[in-house]
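The chain that follows stands alone, in the form predicted together with its partner chain, written as C-alpha cells.
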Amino acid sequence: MSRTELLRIAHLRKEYPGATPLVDVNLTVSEGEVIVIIGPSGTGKSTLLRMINQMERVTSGEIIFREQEITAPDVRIDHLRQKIGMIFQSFNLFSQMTVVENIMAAPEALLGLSRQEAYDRAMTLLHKVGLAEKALRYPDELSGGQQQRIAIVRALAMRPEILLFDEPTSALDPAMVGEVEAVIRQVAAEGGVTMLIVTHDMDFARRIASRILYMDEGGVYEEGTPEKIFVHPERERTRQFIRRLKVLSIAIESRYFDFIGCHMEIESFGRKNNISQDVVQSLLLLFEEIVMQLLLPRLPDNPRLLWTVEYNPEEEVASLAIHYNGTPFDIMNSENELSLRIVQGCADEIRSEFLTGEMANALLLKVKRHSPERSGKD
C-alpha cells in the first residue's frame, strides 16, 4: 500500500531570545502513521508539535501540509486548523459549556452541521469512549482522565486528518493514565487519523507507535520503528536515553499540595533507581527551595507546576525540568538569596525559558553529583 504524504517539515528552526530549542528539524509524515516523539526535556518536542498548527511561530523553515505551505502569509490558518486536531496536556475544555456542547461547538459553527447532526456526532463519539452519560455534565465535575477523553472526542468531532497529542497523560494521576491511553490506542486502531504524539510514557510509545522519533541536539536525532529505537538504537544518545533514562514527574496544582507525599515519591524514585544518597538529598533540597521558596509564592492563584526528574544511571546524572504557569520569572532574579545559594550549591547549568501557552515557563538544570556538603570537603 503506497502512502500519500500528509505533512513535510524541512529545515525548521525555532529561536527564542536566549535559546534555540530546534535548530534543523526534517520530517515527513504519511497518511495513517502514528508517530511518537520522545526525548529529554527541553529538546523542543512540544514546540515542534505546536508549530505544526501555528500555535507557535516558526523562526525559519517550511511546514507543508497537504502540499500547502502553512506559514505563508495568505494561508487562512483557522481553516487549516480545522483539519489539524490538538490534544493538550491540560485538557482545556470550555468550562462554561456542558460536555456535549464542548464537542458540538466547533462542528456546528465551523463545519456547518445542523444542531441535530452535531449532537448525533458528539453522542456517537461519547458512546465510543464510554462517557455518553456525562453529556450534560460540566468539565469541572469530571476527573482528569474523563476530561482528557472528552478533549480527544472534541478534536475527533471535527474529523481531522491529523491529531497532535501534546503530552496527553502527563498532567494525570497515574490511575487515570490507562483510560486515556486506551482511548488513544482505540482511535489509532480504527485508522484513518494520522497521529503525532509527544509523551514520556515509553511503554505507551512502544505499544502505539508505527514510528518513533527521538529528538535531541535541536532536531530529529534518530528515528525508526519502535523495535529499532527501543531494542536496537544505533546512536549513542538514543541508547542512553532508552536504556537508562528514568523519569519522575510530579504535577502540582495547588499551593496546598501534598508536600510530604512528594518527598516520599522522590525518595522512593531514588531507591528504585539506585540513585546516590547525595543526589537524592540534592533533589529533595532543590524541590524544597525551588518549588516552595522560589516559585510557588510567585505563581498565580491557580498554580500549575510540573516537576520532572530525568535520571541517567549510566552517567549518574540527574536533570530537572520545572514547567510552571504565570508571568515569566527567572529565579536567578529572586531576592531570596539563601534559597538561591542552596540551589546553586546543588545544581549547575541553570537556565530559564519562557515560551507561550499553558505552563509556558521552564526552568532547566542539572543536579551536581555530590551534595554541597560533600563537595565542600573535597
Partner chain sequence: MMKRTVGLLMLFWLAVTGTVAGVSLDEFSPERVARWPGGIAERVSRERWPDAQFIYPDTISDMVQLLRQGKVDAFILPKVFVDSLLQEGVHDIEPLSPPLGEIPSAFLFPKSEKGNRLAGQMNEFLWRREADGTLKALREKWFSGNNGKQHFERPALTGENGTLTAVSNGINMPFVYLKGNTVIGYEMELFALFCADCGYDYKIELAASFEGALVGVETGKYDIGINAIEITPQRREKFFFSSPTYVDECLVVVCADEGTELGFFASLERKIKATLIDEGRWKMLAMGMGTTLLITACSALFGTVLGFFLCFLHRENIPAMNNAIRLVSRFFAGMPMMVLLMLFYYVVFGHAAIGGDAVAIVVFTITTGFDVFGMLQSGAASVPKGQMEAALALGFTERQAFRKFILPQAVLTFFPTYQASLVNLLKFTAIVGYIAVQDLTKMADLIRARTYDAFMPLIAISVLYLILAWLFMQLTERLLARLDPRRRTAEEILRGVRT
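Starting from the form predicted together with its partner chain, produce the coordinates for the form predicted alone.
Only a single chain is listed, so you will not see partners or other molecules.
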C-alpha cells in the first residue's frame, strides 16, 4: 500500500567556510517511515536534520513539508517546529522546572492548551515511558537515560508529524542506552509519527529502521531496507563502512615507483590498525611477489596498478585486491614457480577476474593468518 509523501528534499546543499558537508541531497519521506541515517563522521548527517528543523539555513536547494517550502525566507519557524520535533544528544531540559512542567510548557504556550489539559497529556505520556513517579522531580535528580526519555516525551507532547533524533543515545552510559531505545521502538511501533534518526549504533539501526540511508560523498550514497544495507550493500563505501573495514590503497603508475615508500605505508597501516605481524609480513611479501615479480613485468609501458588491502578488525581478516591494465594474466599459470609458491604460502582463495575497460583485470586474495612458508626465500 502506497504511503502519502510527507517530506521532500531536492538538491540540498550546505556550505561552510572551508567545508561543504552536503553537496546534493535528494530524499523523499513518506508518512510513518522510520528512517535511520548512518555514515562516517563529518558527512552531514546532523546538519541535514538541523536544516529540516530550520536550525541551519540551506545554501541552495529546497525542503518541502506538506507541499510547503519550509526553506523559503518567509516561513514561520515557530509554526514549523510544532510539527517537526527534534531530540538532541544533550537533553536540553529546563533545570529550574520539574519534569512535568518541562513537558507542559510548549503545549500551553504554543498549542493553547489549558494547564489541566497540558498536565493530563504530560502524565499520560509519562505513564507510557514508565516515569510517572518522576513527574515532580527536577532534571538534575534523574539519570541520563531518564532525562533523554523526558526529552522524547516533551517532543511527543506537541503531537508532531515528524521527530528528528540526533544521536539520541551517544551521551549516555551503555547501561542507559537500552531504556531510551525501548522508548523509541515503542513510538515507532505505535505509528503516527514519522522518524528520522541519526545514529552510530548499527544494531539499533538494524532493529528499528524501515529504511536506512547511508550518507557519504556529500549526499545519500546508498539507501534501502536494513537487510539490503547491512547484508547486501551494493556500493563499495557502504560495504566498507558496514563491515568497519580499514582500507589502504596504493596506486602505481610507473615502473620506477617508490618501492621502499610503499613498504613503509604497509607497515604503518599494520601498526595503526593493530594488525598482527604475521599478516603484515604476508602483505609485504604479496606486494613484492605479485607487483614486482608477476604483474609489473607484463604490464604496458604506461602501467596502471591499484593495490588495495581491506582489513576487518572484528574478524582479523585481510583481503587483497589488485586491479591493473593491459593483457589479462592468471598468475596461477605463471612460470615463475618461486613467486607463485610464496604467494600461495601467504594467501588462499586466489582468483582472477577479467572484465572490459581500463584496469578491469583483477586479482583477489584473502591473506592467511598464520606465518607464511618462506623456505623459498631463504
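Numbering follows the first chain given and starts at 1. For the two forms, the rigid core is made up of the largest set of C-alpha atoms that agree within 1.5 Å on superposition. Note that the structure is a prediction, hence the values are computed from the model and not measured.
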{"property": "C-alpha of Glu223 moved at least 2 Å between the two forms on rigid core", "result": "no"}
{"property": "Shift of Leu294 between the two forms at or above 2 Å (CA, core fit)", "result": "yes"}
{"property": "Gly130 C-alpha moves between the two forms by 2 Å or more, core aligned", "result": "no"}
